[in-house]
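As a starting point, one isolated chain is supplied in structure tokens, in the form predicted alone.
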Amino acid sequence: VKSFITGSGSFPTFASLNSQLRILVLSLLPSTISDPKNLGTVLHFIYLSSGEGMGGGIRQLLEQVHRLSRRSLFRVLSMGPLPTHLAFIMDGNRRYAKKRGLEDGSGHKAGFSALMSMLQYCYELGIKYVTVYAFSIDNFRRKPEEVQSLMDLMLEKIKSLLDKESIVHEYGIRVYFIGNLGLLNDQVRAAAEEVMKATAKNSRVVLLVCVAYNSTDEIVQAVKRSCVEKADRDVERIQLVDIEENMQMSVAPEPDILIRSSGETRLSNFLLWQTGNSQLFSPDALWPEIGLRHLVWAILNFQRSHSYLEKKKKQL
């Protein structure tokens, strides 16, 4: 089997192997691919694997190779400190659609797929919290037809989270919707509340979706709630901890890394209270183009400066 992978000897098709040999071949692939000299041979093997009668086997093979290689990569990354909380500003969906001549809304659909992939990677890495900036309060200023289109798409995607085969159920993800939900239409708000209720007992990963959100609004609302709680006492005795406890994002620790796609370095009124000690990463890729390599690079940069950031936190 090793000669089959490394290139010595003849190349039978993958379809010609029995099930036990197929499993053995797949188990050997990660260590083989780690040697650059074997990469071309493995690609040739994959090409030959698409013989007649194999059907969808080539796709399954590629998925197995990707999954096993990713697992090996994540094992190496886990030797260093890993972030507990990642936050994403999903920028560039409209530019992605325009760049490829796609119809309106296609960029946001592609962006949703990118988000599902990123959630999978975070789950496999053991990252507990993921926060995404899905829709700003400022986005309501866009053209009414565009806002309605985004609300319709949001409703569709929120409902899809309730499907039994969704990633939410597969990985045990608890979902929070953070923001002024009263600004959403009744259908979207009801769907969001249903998802939060349905996932309330999940605990493996926490997904925080910031919708109808901006940071200044979150801070103002937290101050108001703190004042109400102190109504029967001296309002001047409100402490920092009172406000922090009333922040909607208090259900999660502060983000370790904030990633904004499309090369932009602005925070755009997102998690201003929580990101004072977060590491910023701004890859040039538009959000639907974001991938594993961007995540890995962000984590490597985080690991490189981790000791310095931890020292700074202790000084505060």
Second form
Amino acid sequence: VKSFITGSGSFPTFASLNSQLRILVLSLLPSTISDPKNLGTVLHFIYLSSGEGMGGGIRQLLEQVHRLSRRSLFRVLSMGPLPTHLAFIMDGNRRYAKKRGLEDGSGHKAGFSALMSMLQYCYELGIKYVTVYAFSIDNFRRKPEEVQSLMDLMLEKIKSLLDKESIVHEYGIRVYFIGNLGLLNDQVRAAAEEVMKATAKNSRVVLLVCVAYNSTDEIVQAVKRSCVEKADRDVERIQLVDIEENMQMSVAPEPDILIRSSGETRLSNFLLWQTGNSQLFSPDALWPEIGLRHLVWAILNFQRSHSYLEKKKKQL
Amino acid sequence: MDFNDPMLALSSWIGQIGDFGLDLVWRFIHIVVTLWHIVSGIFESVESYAISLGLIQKYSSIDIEKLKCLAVVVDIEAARDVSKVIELLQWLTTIGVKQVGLFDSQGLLKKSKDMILEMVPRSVLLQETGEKHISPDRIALEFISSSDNKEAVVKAANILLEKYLKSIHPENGVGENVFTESHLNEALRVVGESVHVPDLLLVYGPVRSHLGFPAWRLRYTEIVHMGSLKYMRYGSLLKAIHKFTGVRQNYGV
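Form predicted alone done, so how does the form predicted in complex with its partner chain look?
Now the full complex is given, and it begins with the chain already shown.
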């Protein structure tokens, strides 16, 4: 039976069947020996009943193939300049839920898994800084139920980052929460601060999550901090470096690429100060639909305009 | 060691061949991307030509009232060719745009301000108080450079610092809160900066980037890449403005 199964090519090997199926196969052996015509029925039966096992095996195989081809693609891409800092505006979760006829909160959950895949691709490509626009100060003006469910989702996901086996420890990610954290409720703020402290020693990748963030608010807060500092030290003049140092995003270099999903062409008060030399992309896909092809396309176009942007940076 | 040297040489030789192969694949992919851009450029040119001839119905009438303030960002190389900028402004006047902000990072257009104002018919310089007094057949121009971006915020910050220092109570050392967005907005006005938020930003340059346009004003601005200024097309301009009038923003809500 084993040789029949492996020989035909479209059946799983005996070894890959789970233990229950193996017992089943062995128990059916006597009937096939007594009448070889039953063999076809037996094999057909095994094929059908091992549907899940075989499906799982093939799915794993496909995943491995995907991973290998992705690694080779990234190896080719790394022949040219790669961005150091990528920023994402995760737009389109609600439209996605509406499009698919799902219930209200599930667009954001789908968006979260899209974010995780994007982070994995960035990690595999060796991109050190990734910034995401998770929640804007403007978003507080949404319906209270929606804001609350977003806060709950964020709390759940932030807490999951604290698990020992979570992605942040596996990949050595240092997490920053950027924004006016005072506007968040106490639980979310406490969880965020805990994650920042717990990941402070990681240094392989830096993830900056902008919550309760507005670029104009960031600028005002930086001005405020500079003024209070100067007032304390009795100095009467603020310089540009003071404001730059006090910007919350100063922990990362300027973004090289800013990607906004769902095709909208505006920045919506995100990183306005830091994107003077950044290339802006607006793929039409909604955020939960964003995939490897959008990232690769953005990087290929970045590689084409890299020398122009470098020249521009040196001019100013 | 005698055995290792040829092995090392062989493996480094194989590594070099591998890298060379990967490099070839990389270059090939980029050739394909360039071809794609060329082909899509051809399609855009044809479409733009059709639009300017009036062949495509939906672009024949544009609700220009929606576009209150337009900004144009010009790449430095392109800014040297002032005649092209003047031609663009003449097109915008024809379309009916009322207010245009011209930005280039080094201020080259600012230097040619007088020439531009002379050559563009019915143009007037936008003064801070002047925006309400623009008559319907005129176009108000504003000239912006990167000194109006970060340096202007520094100047405004110093005004706020002065206010703050003056308001510090001698007992507890705490000043009044002069640090809100509206305070900074007001301080920028005092410094002489325009705080109008452009509705649409057209980028004429090789890359879609706002190239350092004043950050404070870019909050909800639609940023559209128009290609190079040298090969600008009237049809593409119409298309970009028309697309803008169809955009619906919910401002984060």
